[in-house]
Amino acid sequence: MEKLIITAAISGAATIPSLSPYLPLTPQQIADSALEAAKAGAAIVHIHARRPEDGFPSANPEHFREILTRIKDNSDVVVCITTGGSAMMTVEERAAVVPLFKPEMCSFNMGSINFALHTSLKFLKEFKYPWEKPYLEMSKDFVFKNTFKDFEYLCEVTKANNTKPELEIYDVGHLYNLDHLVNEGLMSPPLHLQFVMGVLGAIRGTPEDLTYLVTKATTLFGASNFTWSVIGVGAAEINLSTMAIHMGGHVRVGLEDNIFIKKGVLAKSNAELVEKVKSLAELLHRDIATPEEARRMLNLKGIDNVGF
């Protein structure tokens, strides 16, 4: 089995600051957060920016340079960027880092959904920032687009810089569109995908829904055309990292995703998350990938070729 690759997703756009105040705000504090799990453990993190005043998800090019450059020059770990954002942003400034800054990984996102927030309401009953309460209340009539045009584009940009796509899997007709791509020669393999489970308004984070898209990436592209993570929010996110532990596949955990480290018990840091799944793969005696194998593992064009 192959060594197993962590990834830590360090803030994110969905986690709000008042439900957790160990959630990584200013470009300092994200970049020093990323390199605290990767010392943990984490070969690759998974980077959104935030405006260093309240926290707002952020697309300002200073603000992701400023972290890029802090965790390059402190560490040979692999980062992923976003070209997620946020709700608020089209499809040319999500992708508007992977041009500018060149990162060895993106991601990818395969797909529309419901992409709703707002059940985090009935925990909070006080906001540190006026944006918060309603960036949670519009998500309950929102979808978060991504079309077939919005896929053609991120292909162009991801071949044109030499950026591995992480192709995000909310559900399983998003893996009927990356077939779609590869088979008008969009994508080719080797694929590295990350399925997305537990988000509401898309599939769920249950044992059966893991093994069931594993079994149909591998009918749809074979199993030695493609690589797979885990995501599990919020709760799932620790039993599903067991299994993908065991199947062999990989994992990210993060305070994008989960903000507990067990129930009741919140996660003081990424690291901590981090430090969790590898105390899980020791017990299932899965070694730990260091960040240069796991470049080697998914065919990263390597940390001397970014820009940044």
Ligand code: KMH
Second form
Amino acid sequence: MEKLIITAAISGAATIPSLSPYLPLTPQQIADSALEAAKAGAAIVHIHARRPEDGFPSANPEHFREILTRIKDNSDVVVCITTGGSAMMTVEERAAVVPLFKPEMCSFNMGSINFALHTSLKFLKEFKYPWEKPYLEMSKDFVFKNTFKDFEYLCEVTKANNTKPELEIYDVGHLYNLDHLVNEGLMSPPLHLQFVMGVLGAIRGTPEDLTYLVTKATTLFGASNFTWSVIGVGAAEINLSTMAIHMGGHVRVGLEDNIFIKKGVLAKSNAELVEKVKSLAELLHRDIATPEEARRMLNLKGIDNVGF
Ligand code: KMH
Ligand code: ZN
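Now that the form predicted on its own has been shown, please provide the structure of the form predicted together with ligand KMH.
Once more the chain from above appears, this time first in line as the rest of the complex follows.
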């Protein structure tokens, strides 16, 4: 079996600061947390930026620049920048980081979904920042828009910058969207699929759903034309990670998608979540890929070709 690529998603846009005091918010905290995760065994770090003053999801290139340069000055970890951004941003705003920083990888969301976060409201009595409560409330009526027009735009931008997409698949129909892009010649294998399971509005994190996604992707693209990884959002994180390690897939963990290290106990860092996956991999006799090995496995352009 190939070595296991662990991706650490450091801060995201869906987790709000009041949910965990351990969520990194400032560019320095985000970069340092990414560096710790890399030290713990993550080959890839998935990066969003936030406003340093209040943790609101940010599209400001200067916030990204600070994070990216700090990471690159201290590590050879692969950096994957989000183009998912947050609810408030247009696709052009979300994708601007790609031509600007020419990363080795960027996220590429493969379909529109309801992306509901309002269920977190019942766990929270107090909020650290005024934007958090309305942000969760409005998600009840929010569609995360990723249309075919958006795909075409992102295909152009990723191709022009030789940036490999982390193809975020939230549901089975997203595989068919991707198949259409491949058939139209807009996207070419080898593909790297990231199954995102457990968002309220999309597929759940059950074993049969993961098995089905892998089977369907194999039918559509052929086993040698794609690699895959899984994100279990929330409680599904460790269970789905275990399945992926066993099935030959790869794993993404991190405070972006799950704040708990075990039931009812907050993870103190992204590194702690990476360590947990590493110990599962050891138990299941699967070696961990270094950033250089991940670059070879995913055909990435290399750290010398990024724009930061
Ligand atoms: N946090 C994931 C559920 C992106 O950055 O483009 C989705 C995500 C999207 O990672
Ligand atoms: Zn993300």
